[in-house]
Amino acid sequence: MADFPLLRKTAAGPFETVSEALGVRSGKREPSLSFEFFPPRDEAEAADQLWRSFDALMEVSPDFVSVTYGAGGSNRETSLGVVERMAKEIMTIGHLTCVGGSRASTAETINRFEDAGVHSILALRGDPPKDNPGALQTGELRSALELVHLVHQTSNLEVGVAAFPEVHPESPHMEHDSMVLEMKQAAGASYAMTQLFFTVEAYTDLVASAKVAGATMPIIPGLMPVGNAAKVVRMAEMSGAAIPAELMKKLENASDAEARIIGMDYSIQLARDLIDAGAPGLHIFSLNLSKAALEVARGAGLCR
């Protein structure tokens, strides 16, 4: 695997918002660079790794980051705090569910949202939370649509929403999975990041589709480093998300070690072939750990 210096990414903005990062409006055509970071759970040491990532991760210079948010609004709290506390230091989005939620209590979090720095929201479904598996009949907010529309009534934030490269479990294609695509964005959806996937064609399809759909909003491809390969195939068999047959067969054969290095080059081949095919930028799934997302970064050509 090549070596690559870490410098720090040539800054190309402040951006005002997300759009702007991927050069909708700003005229940037620089790919941007982004992470995914995770609410700690309780414990010290969770944080304290969470902070030392998000402090390494800075030194690159990365145009946005977001954070995720638990089933049901089950890590509510913590999520506010983190986004916070990363919003004084960059462009944040905060991720959020609206599964079961009633529309009073989801608009009362976009406020805090807002008020804690965030500039924008990733409206998601979300799933229904293990002690209220009933959550998607008895909630008022059933859709993502509807957290979109809500998120632009309630607030001044912008709006992003999820795409399946491989298709959402419950949609029955493609072409269907496009055309809610496009229903977002008519209800003011500015961009799209999309679910882990691990070839060029899932996502150069999706874009495609959705083209064809009318979303022309810009899609972020979210990658997931494989420097844990075990841990990654978990993740990507809880989210359907299928792994090529030949990367499997390298992974099974291999030790730990060669496994880590069999999957880094993947990952940086496959954001170097994202680039190129036309990707606003990539979104990387840091799951609170620096060194990985890094060697992809640095990989794809986003810092020097």
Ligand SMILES: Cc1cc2nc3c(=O)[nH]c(=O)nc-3n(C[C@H](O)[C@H](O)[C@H](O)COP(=O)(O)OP(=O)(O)OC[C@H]3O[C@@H](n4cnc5c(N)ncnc54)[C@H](O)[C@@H]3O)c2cc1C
The other form holds:
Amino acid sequence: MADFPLLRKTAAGPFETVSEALGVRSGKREPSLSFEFFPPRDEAEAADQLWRSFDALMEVSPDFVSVTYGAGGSNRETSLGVVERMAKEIMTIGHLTCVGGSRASTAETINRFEDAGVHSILALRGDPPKDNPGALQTGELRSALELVHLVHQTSNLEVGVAAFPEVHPESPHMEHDSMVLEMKQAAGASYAMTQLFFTVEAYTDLVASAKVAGATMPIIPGLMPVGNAAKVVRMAEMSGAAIPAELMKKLENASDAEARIIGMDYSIQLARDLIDAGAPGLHIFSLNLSKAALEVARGAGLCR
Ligand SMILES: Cc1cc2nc3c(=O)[nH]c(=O)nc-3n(C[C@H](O)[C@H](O)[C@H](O)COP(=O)(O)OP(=O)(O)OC[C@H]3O[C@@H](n4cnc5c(N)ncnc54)[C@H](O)[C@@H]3O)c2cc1C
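Please supply the coordinates for the form predicted together with the named molecule, as a counterpart to the form predicted alone shown previously.
Let's see the whole complex now, leading with the same chain.
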């Protein structure tokens, strides 16, 4: 938009790291805007959809984007290909999972990410793939914390980690997750990004708990626009995030068109409330679609 002419429109954006985009170094207070994509599952149509959405979302000058990675490295080459292409245009975070991997193969992937132009890695454990349920026991790297260490030992990349407003499904309680976050920070992680969630309290409780444990790094809320209610309900179930009963009831009693309006109004209000509550930015799960992601970004006043 006219007020922010060329600042965010240079080839790969003005920021080198997520920390910079969040103003950790400069003291900038403007919330960041970023989008998550996943590598297409091979069909040309899906790839076309990804790149059309990417181009549309680049129009609002996000600060960075991220690309997911299949647990077990199933889509390593596709993920690297997507990351390499995006990194030419904008600062790109490569998600990396370590479940089932060896130290050597994971270190090689880290170097491939660096060569692909990535400046930041979201270091994740991942969940065991369906075809290899024992991967957690057989792999050399057992937790994201070990991956944070490995990224630091083998590259100069900035490292981010996952955070869970609704508590990680394997964790006994939020304090445990917060202790793990603090250990990741001590190992060199400089920001966290959250799993999807649906209330501002879930986010503020997480930030407060993390702070008590000494994890003071910025925690960027991950927001899933409720554009396609049925799809979001499925994803919420998979991640263990609870959809508020009142919202669920309204969605159930609505036609598809009404459900979209209800869901998007809810998502935009949540985005605004998160910013008002002090979130350092918003990371919007685009699902490789641009319309709903743009509506939330615009509704939250984050488009440039
Ligand atoms: C923003 C975001 C992006 C994601 N992107 C992807 C993706 O691209 N691909 C993908 O496959 N998955 C992705 N995930 C899902 C993630 O891989 C799973 O949620 C996984 O179950 C946990 O990953 P983690 O990095 O938090 O693991 P970990 O940090 O290893 O935690 C796993 C469990 O172990 C516990 N734990 C860890 N370390 C310790 C310790 N030292 N002592 C005691 N307990 C410990 C934690 O509390 C937690 O319960 C993403 C999640 C988020 C939030």
